[in-house]
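A single chain, nothing else alongside it, follows as structure tokens in the form predicted alone.
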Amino acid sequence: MPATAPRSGPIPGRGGVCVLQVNGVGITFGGLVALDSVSLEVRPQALFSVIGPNGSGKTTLFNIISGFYRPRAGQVLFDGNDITGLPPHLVARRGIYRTFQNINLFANMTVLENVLAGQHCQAETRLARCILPFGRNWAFEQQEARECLDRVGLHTRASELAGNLSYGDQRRLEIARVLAGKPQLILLDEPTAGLNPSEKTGASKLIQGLVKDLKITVVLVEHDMSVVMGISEEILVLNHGRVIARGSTEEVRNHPQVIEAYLGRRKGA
């Protein structure tokens, strides 16, 4: 059975339950159509992946969901509430956090301070107050930050400078910092990029644990198909800013348009 054909307009959640819903979003840059009527739905505590060739619009979609871009058309709903066009800090305060393709840490701050900074949006206070020991329940919040580090395996590195960590450990620190905000949904933008096979295996287990153990919904953009096919429950495929397939890993793997988009040929050609 082929993956579901692209649809336009609102999509009902399975069983009426849908934590994230993107309805027909579109955006252009200087006349170039980056996304064209893209829709998706994500169930609570799901591990959902968005894939596609370079330039297909994956990160642009993340930027719209997280408030960095305002779409020219369409709507983003989170827990049934319209968040279209909200600025990033308000999107985060609603419970959506993200990582980026390029590592974006405070290199000259300690590992622990980076995680404490991740409490900023939920604390509803200035960033400085999240990393300096005054005006808050400092001991409690430090403990919470250390628990985030323990989750990603960096609890013994808390006092080191973030910039001194290996590339793989910096990737894990980004996830710990996101966890400090107590998210309901995490957008992970290429979390295994640049990692060796062993690190990718560890990252895959970590991501699965976010869903299984912490009950967090995860939407993943990833180029490594072995990672995507190994951990995803459902996949949406973009090409040239349009949805060309959506479905289970097996449905997407065998979809002729997906094969053509990635290999430049149709299955059986």
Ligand code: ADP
Given for the second form:
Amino acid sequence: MPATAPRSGPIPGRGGVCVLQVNGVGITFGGLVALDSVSLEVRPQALFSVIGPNGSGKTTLFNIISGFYRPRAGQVLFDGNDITGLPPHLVARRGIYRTFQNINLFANMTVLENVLAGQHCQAETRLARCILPFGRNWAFEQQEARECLDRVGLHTRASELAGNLSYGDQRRLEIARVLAGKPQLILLDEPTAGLNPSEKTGASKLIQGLVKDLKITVVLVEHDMSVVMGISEEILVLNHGRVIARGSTEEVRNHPQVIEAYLGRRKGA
Ligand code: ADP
Ligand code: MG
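For comparison with the form predicted alone, provide the form predicted together with the named molecule.
Full complex below, order starting with the chain above.
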């Protein structure tokens, strides 16, 4: 199997064939309702975006899907299985990987070592390799890690320290690291934050390639509207922890509540 192939096919979800379902999720912090009755359905190999003003609950939603937060209400289903409340490492083992809004690399390790660290979540595979008579296959693991670097265009930088890469390349390395886990679904939290326009274009192409070439489902949280409108198939809009719109780029772009949330006034007002 190639290093970046998805693990398994989709199974029918409640609302048709979908790989990820979030049903009525809610969470509060102290008195603050960060998410309230949020639901979404993501089809396999979709490029699905979640947008909304700062503090609207986008990262919190990712934290719930990836097991960092346990919701006080609602469910998360992946491949039809309830994964609500599973700890992050078990969510990852199911095939859901994420990046973080703030870059989160091992700055003093090499680029290649960072990707090898991303293979860690494949605990079953490693255990199987450990008990095989030939032990672990370092050459194989390195080859897979290099394929991930190749995918993001960093194959010539493998032996450099991650901390020495440009901001744009560090964001690419984060994607290579999640690819090392052989994800079926990737959650990307503001992957183009801080990038210049040409880096953003490159990042958009890279993200589209994950879906088209590697058949991975991508859920994207993104601030840059030109990126979102350029690559998303479906968009969900949050405001103050609630879903205010969902649909195609056109539907969302012209939605009065979305315009109001972003511009603070109704269209035409
Ligand atoms: P976004 O990613 O859309 O900018 P967040 O999901 O980070 O927004 O935050 C949504 C709201 O929840 C914010 O008001 C934020 O302060 C609050 N919040 C998120 N995580 C925590 C936490 N661990 N403790 C307290 N408040 C939190
Ligand atoms: Mg956020």
